[in-house]
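Here's a solo chain for you in structure tokens, the form predicted alone.
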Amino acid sequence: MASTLPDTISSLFGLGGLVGDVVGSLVGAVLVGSLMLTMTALAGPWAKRKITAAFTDRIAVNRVGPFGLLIIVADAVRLLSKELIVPEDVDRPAWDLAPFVLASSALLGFAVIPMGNGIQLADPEVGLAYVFAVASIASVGLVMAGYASNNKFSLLGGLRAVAQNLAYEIPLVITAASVVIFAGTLQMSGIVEAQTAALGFGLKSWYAFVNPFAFLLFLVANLAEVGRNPFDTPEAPTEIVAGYQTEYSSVYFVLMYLGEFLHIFLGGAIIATVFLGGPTSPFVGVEILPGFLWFVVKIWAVFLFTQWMRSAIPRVRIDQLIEIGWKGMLVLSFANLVLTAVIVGVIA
């Protein structure tokens, strides 16, 4: 197996046994989650304006320090500002922990994601598992955040929430285990492995070129998993003010925001490893870029297509989601899940 990060850093400090190991788990830890954190400000407050701007045709932020990149500290200062506004009877323990669960959930998520050549927190035999499963409580949070907030909108986009991971979580892992067929393993790094072979055309055999019908499904179901167009309906705006993050303010609004985009980032994460090669370049024995920036490359291209959707998409109705996810997405990842089953049995 291939040295993880923690690994690394004990062994720059000189150090080793218990002690390396935590030292260099949290040094890790910490770098890893900086990093995210720092993708998510760019992204949040600067790039998701600019973005939107360029599709609509618009002019975004372009005052505030070059570029307008200066948005970033001053929503930051202004956000962290304002005073934390707790509304009668609500739930005070689930209402606080909400958005610690909803960003949390999030980072732990890239403990197990490769991204680099060394650059992995842990590689567990069952980390493709371990992902969904922590990604899934960010579930939990949006419950609590609307039940909490004695709020009938946000206990309205609570439930929302709840509905649509439940119809499109269940499509998303069957198509990611359909995946693990052709890879043979949940590893992470095993997976990344497995699409280094040559395809032909001098590309390497990504999922998303071996079967780009999983793909596109894994696209779509990610998208409602992140809660982006069409299926932004836990939050829609226009029919519940903002759903379950509707009486919230200050840090913990912005913890809210954060942990929104720390799933995009993770969604792009998940999709790059099982689909795209990790960090790879798609061409056989050609290395462009170090692996680090590919693995950035690609989940920021994610993130630029859920940008897309948000622009370009309108919103469905929440029994439309539904059925789409329950009568469309699940017979449609259940059908490629056999078809995969069996071509690689008969290649096999």
Second form
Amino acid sequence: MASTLPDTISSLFGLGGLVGDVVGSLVGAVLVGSLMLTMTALAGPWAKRKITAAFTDRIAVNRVGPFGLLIIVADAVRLLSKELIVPEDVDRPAWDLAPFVLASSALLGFAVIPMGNGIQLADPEVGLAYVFAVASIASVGLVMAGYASNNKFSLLGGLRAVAQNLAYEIPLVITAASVVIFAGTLQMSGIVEAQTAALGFGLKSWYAFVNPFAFLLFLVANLAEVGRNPFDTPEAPTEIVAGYQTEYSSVYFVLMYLGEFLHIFLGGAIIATVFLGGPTSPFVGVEILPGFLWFVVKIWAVFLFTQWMRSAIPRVRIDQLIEIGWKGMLVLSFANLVLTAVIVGVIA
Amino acid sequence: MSLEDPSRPELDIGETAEGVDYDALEALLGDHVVGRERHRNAEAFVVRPDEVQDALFLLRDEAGFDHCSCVTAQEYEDRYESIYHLRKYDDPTQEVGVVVPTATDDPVSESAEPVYRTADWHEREAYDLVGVDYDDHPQMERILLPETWQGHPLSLDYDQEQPQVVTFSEHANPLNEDQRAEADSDTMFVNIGPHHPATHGVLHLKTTLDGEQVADVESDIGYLHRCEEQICQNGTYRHQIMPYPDRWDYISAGILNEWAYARAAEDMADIDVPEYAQVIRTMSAELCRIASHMLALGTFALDVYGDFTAIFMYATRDREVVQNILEDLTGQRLMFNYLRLGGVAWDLPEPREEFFESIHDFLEDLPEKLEEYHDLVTSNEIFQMRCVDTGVLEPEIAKSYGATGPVARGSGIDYDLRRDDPYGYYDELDWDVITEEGCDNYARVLVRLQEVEESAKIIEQCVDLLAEWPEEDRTIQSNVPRTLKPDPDTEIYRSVEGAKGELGIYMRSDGTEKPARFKIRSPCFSNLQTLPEMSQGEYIPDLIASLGSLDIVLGEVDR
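Write the structure block of the form predicted together with its partner chain for the protein whose form predicted alone appears above.
Everything in the complex follows now, all chains and molecules, and the chain you saw is the first one.
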């Protein structure tokens, strides 16, 4: 396996030792961070407009620049120049910190994702556990936002968000654990490596092909994790206004929004890595695109899926959501885990 | 034919094969009757203000008048008067009025709320606008105007010039006290609206939550009150009133609303409408109904699906076609102002073939589109999970609240004025009244979707009739005097089947060219009253869905 991005950078600069580690990590982090932010903050909102418009039979932005691309600039100016309204009696600094917690928790997750062409900041042996751990920090941000806003709709949204994350995080992790049984490692590069073997019909042994059931479970649990239909109850715009983000405006709102997008993309990155072979093509011996592009395509495919669900599927009620989580998903994911363990144990 | 009234085995007291036997009713009421009046639509009994409940109980339980359609209050020089317009859900042509006069210096009469729960809001409105006080009423407060309003705008001595001070301090947070009182309880008070994404306008729901469940909900209306009744009382019958009905239910149901006024005024002044114009009216009204139901479906999908649902845009897209047809016909997309007393404003647009073609195209595409809605919406399992058995409205409760339209028909009440109290050209055409037995949010959606199909049937038949209509026989308006002055003291209550239900109008003339009293019976107003019944004990999302399934338009609730 190729060395990680910080090593490559430090050797490029001819640095070694502690200085090399520090410089390499910083430069690498900036690179990866900018990359993800470009995708989520710049391309994301524009693409979301276009995708939703296509689903809902509209045209969306097409006047500002070619394909309406310059709307990104207009949006940025608009959002950043708005007044930051701080409601009375909000619980500061929790209220101010929440947007940062939300946005940064997702960014942290990208540190261990192998994006192809040697772009990976770190490759710890517990990579998968790390991703889930940092992604769940977002729950703390949601509670902070919901509680500190001093708004009843925010409070309801925050409570819903936590209830939902609890109910779906567990099936998510359990399902991922079934993959770990296959791969025999928590290391992200190891999981990708394990999926390069041939499965037959010219396909690689992606876990989405090997265990489609787990893939489906993960996809559904991920929808709940990122709060998109049918599981967008924490925001539920027609029920509780905007849930935990009701009282946020201007820059804070941008951060909230960015955090949400980053989480969708992180979810996409995890699915790409764990089930879709990471930065590789699905066919044995045929690498049409560079690894990094494969990776980006997969992330966007998951993004497209979330937007599709959002346009077409009704939202479930909060009690139904909890019921599906605890009584359905959890049981199914454990069944999947046990089954996988038995099969792997028998074959191996 | 499908329009036959389902036969009922036994007749109520006072019911004959020809209609209502008012003498028998008078005998039933006995000493309660102190006089009789003859309104254009029905006869009315004058009842003492302290015997209202007794009289109404008799009429409801013994004579079968189970539908309190409307309560009108008005002030004469020497007295106040409340009129209860009663009819039967089984046969709305059987009507009776109960007139309750009260003294000018002390206008107190007994409330009808214990008999008909719908009287709750109607009497509050009467108190608010006219100033009649009702005894034994659960909550005698203003309903449309702010609590601090001085005087009653429709009373005779009301001073229009009087400044009304609605101070900011008093309305900074009218619910402060409520919140403090509940500090030590487990429930949470939350204001849903007046600006909330799901209230479909400016409705304010004072909601008490127990966790996620609704412990209590109370609607606060009046934010969109535009004095429509008073505006109409200041307009002449002939031309100045007709533009306003478009603005009650402004969700493209304009022609249906105009018809309510047209029907009442025409019956009042004995104006005939040429058959050709009736067919055009029927066709355009049903187009409006389709447009209205499409929007109802789209916004209901917004409430259940979320902001970015495709269904809303699909419904808007399909409604757009109807709007274009109506624009060709009336020259307007929303405020049509197309009907005239005695007919319609002008004939179909030339070339007629092209116009018919556009309608045919629309009708041809419609089944496929409806199929798409059934695929996307009604057969979606999550949608069914959300809507089946939520927002349940039992038929008996619906009746006591005076619910009509798709809300009543979704609860299995077979009540449609187009069939039961025929007007226009409906009784000549072949179509069905849709009812669903589900009583829930899902049933109401199904009713609307199927009604679109029925409306399409009606339109198709109308178009065929119009295309064949002999050229020399195309009279669009009858001869109506330029100034219309109905006989003094003519009173009439007439209603039509609007998009949301029974849209009625009460008018009283005083011999001038303007009505002395113009009262609007809005279907949304009565339907909205059922919301607490539907949502108590359910979850917030169900409350929102129930509200969406009622399909209220605040312009019509507040008038």
